[in-house]
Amino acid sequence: MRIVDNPCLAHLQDNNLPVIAIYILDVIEKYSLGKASLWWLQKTLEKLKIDYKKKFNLDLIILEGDASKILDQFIEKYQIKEVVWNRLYSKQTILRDSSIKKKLEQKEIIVTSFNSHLLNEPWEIKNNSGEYFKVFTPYWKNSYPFFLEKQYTYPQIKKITPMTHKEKFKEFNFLPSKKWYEKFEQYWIPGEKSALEKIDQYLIENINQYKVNRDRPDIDQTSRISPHLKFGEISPRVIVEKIKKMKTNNDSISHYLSEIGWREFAYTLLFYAEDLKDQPINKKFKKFPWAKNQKQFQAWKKGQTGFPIIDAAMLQLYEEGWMHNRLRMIVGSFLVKNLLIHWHEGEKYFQDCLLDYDEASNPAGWQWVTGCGADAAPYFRIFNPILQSEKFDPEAIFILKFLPQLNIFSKVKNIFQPWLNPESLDKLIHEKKYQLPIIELSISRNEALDAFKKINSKINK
């Protein structure tokens, strides 16, 4: 969804090929997006269509349907000799794209594809045994230098030659019927221009404080570039090149780059794991005794658990279509280790609500917090929401932003633990403004540890 650092466009420009540009929303893409991110898709395509017309006088044709059938129709009608795309990495997209490529090549049509989404292809980074890395730190130590050695430079796209066609296509509309996404416009501006401006501003103003502030949702000095990366409005290569041009290096910059590394690592797992979204990398977790408690799951989704940091985070997700990374870990741990609800349930809900839902990063993150993924948090690491509040939202600024009714408590510790002031909490409960905790933390922690102990010996074998 961009012009800057788009190897497809560079190829077309270098070879002076006449172009028909098509975006196809097929069932695989639609399934991987979720309802919230369909809003972003709609907005970014609207802007890309305008950019293509303004800069190249090129019509971007936007369609929904079976990618293979739609391509066949265009190839036959316009006697197309070459098809060009940027690669995707899920099992489903690889299967589809490989099938399309094979079929086109049998018709003697040239198929050219590129890496546009990652610093390195997943298969380029291997350990000494020739296998993919399953631990992040050695992966990144090998991956980042490998990228730098390429001395990558991206060409300027100045001229794309449109292929003549007189077809008119109906207006596209990928928006879901539920219009709760309309509030996203208060918080986000999709599109390549916004992505480039946002990263430039962040590198000037905040990146040098990243290490100190990255875990603080009350300060919120993360770059919020993730939805732009997800939709390809900016490439990780452009971000790295901009950082290199700063000619400074410190712990904050290294930490920020490592977050790009985690995204790369997640795509390696997506490419090599059996099924990152559905199957735990640690197979022993297939026998984990997950609970099925719809009442507690609904309370978690709606931000009605009685634990303010959890509830505020879930309300942020529903309001903004985004959640601070530290909070993703806290609410994830609460769901799988306090409520013992399967990580699949949380992963699917995040898919529906997150604007930056990523088919690699999101399931990899859920597997990490559960303890069943590659380089995962140990099974006994259970985030305590009260301690996390005290450490990362010490004045309850973030909590009060989404739960202003908790201002009734004069002491910050009571905002973190409303039950310590039963009189005020009873008032909120009577007014239906808040609720008692749905679990007792210490009991749920012990139950989680007992459940994990049942498979502990199997996990460590």
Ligand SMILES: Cc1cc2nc3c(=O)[nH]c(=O)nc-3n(C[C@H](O)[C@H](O)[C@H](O)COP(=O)(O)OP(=O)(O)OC[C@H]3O[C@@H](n4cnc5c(N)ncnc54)[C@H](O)[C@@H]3O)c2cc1C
Contents of the next structure:
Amino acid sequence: MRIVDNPCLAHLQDNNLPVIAIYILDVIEKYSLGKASLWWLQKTLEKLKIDYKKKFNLDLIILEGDASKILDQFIEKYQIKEVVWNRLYSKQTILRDSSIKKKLEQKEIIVTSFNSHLLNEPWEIKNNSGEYFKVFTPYWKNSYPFFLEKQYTYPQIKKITPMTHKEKFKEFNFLPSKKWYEKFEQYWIPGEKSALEKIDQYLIENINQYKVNRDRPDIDQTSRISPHLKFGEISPRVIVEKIKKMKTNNDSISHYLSEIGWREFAYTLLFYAEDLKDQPINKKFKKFPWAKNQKQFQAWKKGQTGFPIIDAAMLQLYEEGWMHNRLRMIVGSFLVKNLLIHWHEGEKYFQDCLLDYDEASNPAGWQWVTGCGADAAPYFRIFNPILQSEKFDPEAIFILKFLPQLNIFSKVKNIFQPWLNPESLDKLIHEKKYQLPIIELSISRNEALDAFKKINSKINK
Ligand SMILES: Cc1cc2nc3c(=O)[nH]c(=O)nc-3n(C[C@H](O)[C@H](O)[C@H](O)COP(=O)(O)OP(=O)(O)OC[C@H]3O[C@@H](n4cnc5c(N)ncnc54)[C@H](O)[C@@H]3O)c2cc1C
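Mind pulling up the form predicted in complex with the ligand next to the form predicted alone we just looked at?
The complete assembly is shown below, putting the previous chain first.
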């Protein structure tokens, strides 16, 4: 969804090929995008269409349907000689794209694909035994220098030659029917221009404090570039090149780069692991005795658990279509370890609500939180939501932003644990403004640890 650092466009420019540009919302992509992401998709396509027209006089054709059939129709109608695209990495997309490639090559059509989404593609980074890395630190140690050695320079796209065609343009509308997405306009501006401006501003104003501020939802100073990266409005290579140009190096900058590295690592897992969305990398978790408690799951989704940091985080997700990374870990840990609800449920809910929903980072994040992923947090590391609030939202600024009704407590510790002040909590409950905690933390923690011991002992028998 961009012009800058788009290798497809560069190839077409270099070879002076006349171009028909098509975006196809195939059933595989439609399935993998949640409802929130469909809003972003609509907006970014509207912008890209305008940009192509303005810059190249090129009409972007936007269609929904079977990618293979649609391509066949265009190829026949316009006697297309070459098809180009930027690569995707999930099992389903690889299967589809390889099958399309095979069919086209049988018709003697040239098919050329490129890496536009990653610094390094999954198969480029291997350990000494020729296998993919399952631990992040050695992965990144090998991956980042490898990218730097390539001396990457991206070409300027100045001229694309449109092919004359007689296609009629229907209005496209991928928006979901429920209009809760309208509020996203307050928080986000999709599109390449906004992505580039956002990162430039971030590198000037905030990156040097990243290491100290990145875990603080109250300070809210991460780059919020994730949905732009997800939709390819900006490439990770452009971000890294911009950082290199700053000619500054400090812990914050290295840390920021390593987070881009976690995204790359997630794509390696998506590419190599059995089925990242469905299967735990650590197989003993297949036997984990997950609970099926719809009432508690609904309370988690709606931000009605009675634990303010969890509830505020879930309200942020619903309101902004995004959640701070520290909070993703806290609410994830609460769902899988305190409620013992399967990580699949959390993964799917995030898929539906996140604007940055990413088919690699989301399941990898959920497997990490659960303790069943590659290089994951150990299962016994169970986040205590109260201690996490004290540490990462010490004045309850974040909590009060989403739960202003808790502003009746004079002490911050009561905002973190409203039940410590039963009179005020009773008043809130009576006015239907807040609720009692749905579980007792220490009991649920012990239950989780017992369940974990059981799957360990089953393996050992
Ligand atoms: C349970 C769970 C689910 C997640 N789901 C997603 C998802 O669907 N899409 C997504 O992009 N990220 C996901 N993440 C990772 C992370 O939370 C987000 O990338 C980050 O919060 C985005 O905000 P930002 O752009 O301000 O990040 P910054 O802190 O500014 O980081 C810059 C970029 O680095 C990458 N990044 C940062 N942290 C991570 C990480 N832990 N894993 C992978 N990449 C990272 C992202 O591309 C991010 O935009 C998930 C994490 C967890 C724990």
